Amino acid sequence: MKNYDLVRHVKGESKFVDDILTPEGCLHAYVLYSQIAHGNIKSVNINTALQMEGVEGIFIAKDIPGENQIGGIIQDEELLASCKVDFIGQPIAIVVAKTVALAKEASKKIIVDIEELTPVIDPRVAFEKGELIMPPRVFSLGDVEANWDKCALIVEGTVESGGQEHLYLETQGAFACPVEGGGVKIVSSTQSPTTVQKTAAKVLGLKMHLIEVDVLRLGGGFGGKEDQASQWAAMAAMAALKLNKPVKLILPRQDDLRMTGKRHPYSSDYKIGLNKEGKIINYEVTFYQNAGASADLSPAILDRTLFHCTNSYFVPNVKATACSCKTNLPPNTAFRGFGGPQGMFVIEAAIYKAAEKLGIDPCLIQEKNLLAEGDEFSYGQKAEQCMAKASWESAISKFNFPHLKKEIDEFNVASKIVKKGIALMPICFGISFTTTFLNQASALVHVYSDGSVGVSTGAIEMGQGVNMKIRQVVASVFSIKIDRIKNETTNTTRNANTSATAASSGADLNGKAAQLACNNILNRLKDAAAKYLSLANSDQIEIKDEVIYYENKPTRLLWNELISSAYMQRVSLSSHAYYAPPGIYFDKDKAKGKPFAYHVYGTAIIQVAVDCLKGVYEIESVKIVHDFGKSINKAIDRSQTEGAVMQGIGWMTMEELKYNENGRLLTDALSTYKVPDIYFAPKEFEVEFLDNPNDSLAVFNSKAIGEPPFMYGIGAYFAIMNAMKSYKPEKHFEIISPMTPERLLLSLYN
């Protein structure tokens, strides 16, 4: 099936915040960010501002009507800075003006005295000063310090892996307008609407009823506007309050990358030990997580890296330590894989480095650690309808990677400069909220009295084509055509309490509860339909392609017939449903539970051609095998799995964030901060679905597909150190991301 999405993209028809039609009189927001990372506010002087012509208002920390707060899992966040500024972008002004441009120029005339202090950037040097965000975090398994000297092999090493700018098309932005009895309406680009409805009630001092909260969809989110998307539609949502006014709030690109959180940069320390076979005994590593100003999502973010820290293998001696280290660098927050794939990278370099030294492919060493059914993970939660081996068989067979290899060697054997890389890459990710009550969804569903259906869930359209797979499920309990069914907004009215669009969920949660709402409907209709042709009971009744059918016979009555009778006959053609998924819980004390519903498995096969005089490369073919369970949409799947794979593979290569010595992003423009393009992406791109038989708890026995994927472009990293080790065999390699090509010659030739 299409989705229908796309095709109003490619038109130019699909709606995003920026494009609403305003109110008369709407007016149009700034804001004005410190230019230090960190210092004491003395003070700040509006006044000349404020007199501007078209100025209508400049609001600071002081003239927030509720609490000046909008840290989420921990409360250590202003949504002004009062006293103090702890990264350079943190909001300290909201100018509001008639149009943009004058917002702007007045931003210029406040004076803001700052007393500056020492920025700190490392999280190592945060750690020593004691500097962080929580109490490090620890998962076990086994006993490490028991089982070292029943190691054949340990080796040890560091880890430094890069941030990530979520470059979503669209910018942070949100439009807020008064309503009747003191509340307000706010159009937000968010992937969490119930979010930004507390966090704006907490900043108002208002209760949540008052604060109506409605999104469209998103031009991309892949995380960045899980939790900051809220700050934004909060200082919407005063000014409007304040001036009684419109207001619409955009941010500027150069902007949105200044003041927004990144994918979280770690710094982390391997001790891993095998044995004569092998076989991984022990893995010791710990995390130093550089959270940025404030907490935002990082504890959360650090737990998941905790909980993938061994990937796809079977460790029976793990202990995992993080510590998030508190920075001046704007917070950072969620990225698609939500700190799995900074701790899944560490595993794999702890591989690369032991196989280095037994003068072995990394691939050996993979192979003979991949899970096994009933195998333990650090947590406590057991590998159930695991599937790591069946995908990495799978890989090696249909993609013939023997053959790939014996090539490559004879292609580095004949060529003096370029030179080849192969790596595999399982993966194996946890799918769930790892906070247990976030698990939960609501969906509500009418049927109209012509035969259309409308449906309204919690889950946030942001290109990953949630919405069509929830029409596709309500398309298939109906079994009624496609474009009978409409996608509402997603609006904290209709559905309350709504958990993020996010942890790959989406499609997961919202499609069982409109499933369900679907059924009880369903269910009404099959006794309308029974009294309607005077049959006794309804369990025999059926509806096939809007055929209602009685004993596997076609009756006369047709779709359209069946809701106008129900309705005359006053049987309600809509339902609301909730679903939350069973079985899962997890003890944060005890570091042991069931935290994930299932997990997706899945193997690539990365190949590079590396020019080691130039230092530049090409991603030649990323070949997949793919646990996608029962796929509702194979379109879809198969072009979020590219996608993934893609920024996986910038992340790991070209993706940049560079800051100076004081905090500054240097790295703040698209001339300055490169992402894969068309000309970047692999010759060949071949995607296979792993035939699984087994059930999930996903609707339909799907499985979920946004993040998983992006953990094969680790591969490509290993790949291109496979290349150059053929180029260099003496060289022992740092393990440092992005291998950018500038890192890549300084490493070479250093």
Second form
Amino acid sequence: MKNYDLVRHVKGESKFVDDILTPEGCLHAYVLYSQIAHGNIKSVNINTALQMEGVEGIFIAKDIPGENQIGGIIQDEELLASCKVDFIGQPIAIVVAKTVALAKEASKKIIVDIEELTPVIDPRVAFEKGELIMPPRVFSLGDVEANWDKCALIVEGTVESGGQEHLYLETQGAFACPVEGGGVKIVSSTQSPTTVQKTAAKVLGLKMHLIEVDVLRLGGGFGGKEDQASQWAAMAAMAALKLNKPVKLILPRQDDLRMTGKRHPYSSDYKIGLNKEGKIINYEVTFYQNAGASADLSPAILDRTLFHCTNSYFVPNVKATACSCKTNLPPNTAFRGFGGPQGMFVIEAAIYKAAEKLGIDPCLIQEKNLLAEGDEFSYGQKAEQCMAKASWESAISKFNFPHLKKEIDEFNVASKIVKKGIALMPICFGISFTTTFLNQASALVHVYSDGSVGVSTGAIEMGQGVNMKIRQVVASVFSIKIDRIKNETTNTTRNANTSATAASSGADLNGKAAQLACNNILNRLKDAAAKYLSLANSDQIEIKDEVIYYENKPTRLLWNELISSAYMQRVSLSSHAYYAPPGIYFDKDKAKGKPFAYHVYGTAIIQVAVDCLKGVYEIESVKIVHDFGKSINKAIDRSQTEGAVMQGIGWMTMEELKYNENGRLLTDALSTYKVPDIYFAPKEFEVEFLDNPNDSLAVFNSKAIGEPPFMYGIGAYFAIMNAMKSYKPEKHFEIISPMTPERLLLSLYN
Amino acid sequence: MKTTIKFICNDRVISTNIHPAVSLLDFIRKQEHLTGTKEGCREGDCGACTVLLGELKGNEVIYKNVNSCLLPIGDVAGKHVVTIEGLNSDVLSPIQESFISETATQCGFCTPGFIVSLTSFVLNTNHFTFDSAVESIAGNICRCTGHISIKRAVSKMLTFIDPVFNGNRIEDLINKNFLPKYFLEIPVKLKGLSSETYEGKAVNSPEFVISGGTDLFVQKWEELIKTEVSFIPPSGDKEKIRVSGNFVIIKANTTITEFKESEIINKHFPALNEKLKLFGSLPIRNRATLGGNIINASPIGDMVNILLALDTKMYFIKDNGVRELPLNKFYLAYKTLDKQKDEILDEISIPIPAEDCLFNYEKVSKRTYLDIASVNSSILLAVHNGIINKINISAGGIAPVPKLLAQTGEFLLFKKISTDNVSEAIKIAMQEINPISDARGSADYKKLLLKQLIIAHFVTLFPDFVSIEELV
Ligand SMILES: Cc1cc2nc3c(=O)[nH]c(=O)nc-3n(C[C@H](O)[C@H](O)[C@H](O)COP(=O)(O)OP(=O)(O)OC[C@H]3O[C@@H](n4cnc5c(N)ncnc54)[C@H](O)[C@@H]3O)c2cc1C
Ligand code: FES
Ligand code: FES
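Please give the other form, namely the form predicted in complex with its partner chain, since only the form predicted on its own has been shown so far.
Next comes the full complex, this chain leading.
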């Protein structure tokens, strides 16, 4: 049986928010946003705009019936700017009209008078000015101060990493329809229906039960719709309730690019100390996170930077400080890896620079410091079932790294202008929301009297295949054909208080909940079968391939008959189940605990070729050994890996967010913000599934896959550096990402 | 004048009186609720909106993949539009099957565009190779898969194709489930429509003249639908490229694809076919015209850059009069042209280069394909006994207008090809340009890049006469 999600996709039958047929009279909303990065609003005049034909309503801050507040972790973000603006793209007014074109037209007639203030774009400048989202956070292990003496080599430096646009192909959007009782039903393109529900409730001043949020699927999320889908939904809902008409709000691409937050740019200082054998003794690092204008998820992202600041290495003495700096950019937000990549990039840079000092290949230092079983992370958790060395060694031998390296060295001797480079990139990524309470999920399973099954969970399908995985879980617990099972939309009336589908945890948590719900029903079905077959002992009953077995022998009873019998016996064929993974905790004040259910490991080898005349490069090959646990669906996991790696390589290479000094995004269209295309995909891409004999905490001993492979992309940066180095061995290049053709050429020749 | 726009959309005839500059994307999604075609960017850069556009040529319908977000509905009259819905039948096509079996779709938003583009590939190509299949989807961006599984799906799809067709490709493709059956009836149906061809409204002085629309629909789509427009459609089966004496004469509405594939062009300018892969994407090239590229006057236009080096002349028409103008006199200042508003570019002419002429073209952009140049440059030169006796070097992205580097050329004329002379020429070139910093690079970068591209010209054409190590 084919994965029906994929069948619908290839036929263009999958529906996204903008595809649903809207009821008659549906209005369209357009959001007017600030063109100034920092300033005080003197006045907003909507009178002329409101007179325009086809315009049905214009709403500004003062029209908000509830609280003008959408901040999650910290209450510091308005839905509509009331008296000051803090970034270009900040919403000021919602214009509702018969068509999008009319709404946009009318928005141009709104006069916003803003007294301009100087914007701050640079996180270090913000830090100097004391503009912080919250007090700095520190993780530490051992004693850094006491150990600098013991280091044979100490290297210090700074590292810059650029932001990244999510570029989900489906832009943000929502559709809202008033319902009786003063409530509203919202269809949203969100990773977190509960956040949408809460935000809308707060903004509208309504109880949560008056707001139903439904999600079909997303045309990509990548973290960009975890927290930042809510405002559009809340705006559509507010307009719908005010006008008592259905309202659709879909962001045009350029507005989406300008208005929404991105991966956080970071500026960091590091100091690393190694002993004579190349063992890292000390690592001190300070991260300046460019949070943008408000907190959004920045505090949690900052934490993950700290959690992953030593990547896959054991470092006995760590002092890591992280500052979330408030600037006049759109509030930066979750993006695949959630701050982890920024943390890992810095230690990789530190290792690279240490190796450069020693005149050796960085992989020698990497290898020497890989985590071993029982090693402690700076946050107190110990590495368990550690696969760091296993994946490294497997990659080295499976792909014959020494041979690859030799080939490259020979090529570089012969080739004057085109140079090749290769780098190894190990990863270690912790799985669980580090905000422990978010690690919970629920599932609702109905078996209908005809034997078909509907399953609802809090998981959002956004391309990662969570729906298919959950169908597989249900099919496996019941031992029935997968085509009997349908995923329902994700809906707050069926699954309440859900966590976002994020932190790679969608299938882990919701799959487990679905498994529990199915088990509840299965136990009842066994009793019903025993009754039907007049057997005393339901323990000996099993279902195998839709046949009911007793004491390992098939009976005459089949799934369909069992279900109708159970129904006639008045057995509940529905179950709601809840899952919260045990044993995880984190003490924020001490910055110690066991925040992760488990870690994911792997190693990538990335090879590139750089044309040192024109400054352009090609990713030649990506070879990975990855720890998938016991994969539920290898095809999905492989595809997730490939997509994540290419996104990671994009972040490191061509994806460049350029802002001017006024805080205006210059790369605000697909013609200027470039993401990897098919020609950029490497010729060779190999993914090996590492043998992992261990059980994990996740469903059926699988492992989370969404985020971890993203960080293999960092290897591309250092592969390029290695190629550049072989062209200009005497040069010491700064570590600034992305390594665009521009940066590359200027680095080589200036 | 017939002002109703009639066309076939999938298997249905549609007629509408909507404004002719409404994009086909809006029409099919909003009016027809054919929502399999997606809007991802509205600027031709993602391919989520890709549809097939079929045009009757003789008894055959020729299909191309195009970006419906940039396609004015007025230009669809009398043609066959195929959306993803129009490719579905009871069974999955081998393209669809391949995408499923290789998990080449994740969120699914981009997928219809890929399926449509690959269908246009199997309809058109004479090269059933992996590379040409990839070329057909180079205008489709997938953010989820990184295109790795998509490449596997392409290889898989190719195994379903027997490149030998029994004459009627459409019939063969129907038999192999690539296309639904109704495709067979389309030629007859289209002929039926041709008698009712939409002629547009007579517009005296239209605000906008739309040719391929690939610039106008990016820059001004909201204005277009509010005013009067007229079309110089890139379609039509008249011969657009011809040789006259020592010149190649090209109609302004020739598309980049037509130019690139033309036998005449490939004979006289063999280097261009491969290089023009760097122009936009296949669906863009299928619509973008030479005339549009010239008139749009972007300092980084690729066709303009090439044509400047080739001594191109332009022929404008207005009120039955014809005006001739060398292309290098056309650009006065940023987007300021030696052209009256109602002058129409009719043709251009390019002298056929002498046998001993050499040509090279270089373009560097942030992403190699489907990206606008940071800097581009073309060179045309003739060398006798090691002495340059003709030379044109053009450069884009380094000034407000597309530019011929006149002084650089002048310096090199009648000089030897040598490392020293190239090195000196680069110094002169640096004096001739004044790039600005923008999204496509800093001024410093553009200067450096032009230097590198000039080196690239000489290293490519005269590897034995110049030393790259000394030049860089
Ligand atoms: C995604 C994308 C990628 C692109 N990539 C490239 C690229 O790689 N290189 C590049 O150079 N360009 C590129 N372009 C720009 C564009 O495709 C070209 O400039 C194209 O040649 C424009 O031709 P057109 O027929 O589509 O122009 P249109 O949009 O139809 O017209 C452009 C202008 O020319 C005028 N015009 C057109 N024809 C005539 C005529 N015969 N007489 C008088 N006026 C006329 C129009 O009125 C209008 O002002 C790209 C565009 C997009 C959307
Ligand atoms: S919508 Fe992106 S190319 Fe048309
Ligand atoms: S599958 Fe999501 S963009 Fe391609």
